[in-house]
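Consider the single chain below, provided in structure tokens and representing the form predicted on its own.
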Amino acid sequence: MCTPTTIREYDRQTPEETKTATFGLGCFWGPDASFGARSGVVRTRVGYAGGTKPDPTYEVIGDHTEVVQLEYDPDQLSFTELLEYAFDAHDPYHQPNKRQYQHIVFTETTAQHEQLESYLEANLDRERLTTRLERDLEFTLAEPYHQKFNLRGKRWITDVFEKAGYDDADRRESPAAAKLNAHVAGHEVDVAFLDDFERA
């Protein structure tokens, strides 16, 4: 059983030096939980990228798109190695119609990039590809109640961040919660989380 201990002692861990990753991969709620689940990503959140509408909310989401953005410790998991799992969890070749859920990779710096051309040159029929591609990344974050959806409702989780003093920004970000989060919506965590988590 968690504890506001464990969580803030899990959270004191996570690396410092991380770096960012953003993906359209559908409604966000599901890969804001499965990449949650990895090894060596650190946090996660959702927004709207992708479009031109300044300040994009759900309600009036414009010509944005719902995504996850990530950070992850280069230490343990490269950018190329997040490219095969958000290609793994899409059809590269067919886009929905609906531009909210469309699919979408960002590279944010010229080594992503690069990383993603070779990523495309070994893997894919650039020519069949809808997927789209793009560099300029605008993130704005999504409301509260989308961030770690899984969580709404499970007071026996909410309530121990609750003792723990995290509002919602504070829980956003927490990398206990994208765990949490993960696990809750039923992907396998790492067990050395699950049994931290155990033990408390």
Ligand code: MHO
The other form holds:
Amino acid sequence: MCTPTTIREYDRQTPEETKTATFGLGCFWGPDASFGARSGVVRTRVGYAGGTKPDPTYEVIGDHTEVVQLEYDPDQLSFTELLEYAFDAHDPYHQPNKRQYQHIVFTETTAQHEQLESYLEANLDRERLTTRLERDLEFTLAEPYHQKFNLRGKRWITDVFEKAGYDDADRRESPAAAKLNAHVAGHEVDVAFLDDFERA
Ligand code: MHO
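With the form predicted on its own in hand, show me what the form predicted in complex with the ligand looks like.
Shown next: the complete complex, the earlier chain at its head.
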């Protein structure tokens, strides 16, 4: 059941140590939900990255790109698996003209960078690759309006978070919210509290 208690309990049980991964895959609402569905993805948030202009916002995005940022449990999921999902989720040989929606794979550590190199070597044609590969990540959170966008207007869910005492930032960072957002977007989500989840 989706109650304030189940949400709080689910969020309390999350792994202590997570790693982050950040991808530009077009409009960030989609990957927020599709990555949120994956086992081992603990938290999701959306924002702007990949540009140089200070303080990007949705209205004044400048030269930045919409990105999704994931916190994942390295005991359950590897960066290479996330790369598989990310490359399945876009065409690596076609880059949208609009910078806002471009494809970018960020690597934040040497280990991630090495995994990316091996992934590319094994799976893709480097010559034709148009996806941007970037190592310097400066991430700016998107507005609360864009976080877990599929929950927007779903009062029967957002009320539960409110009753649990969560504000916008708490909900954005909530592992339970990531799973619920994925679920209402129509993704298969393997989480016990969703088994008997119904619109109240
Ligand atoms: N064309 C989409 C873009 C949203 S996305 C956050 C829309 O407005 O529905 O860029």
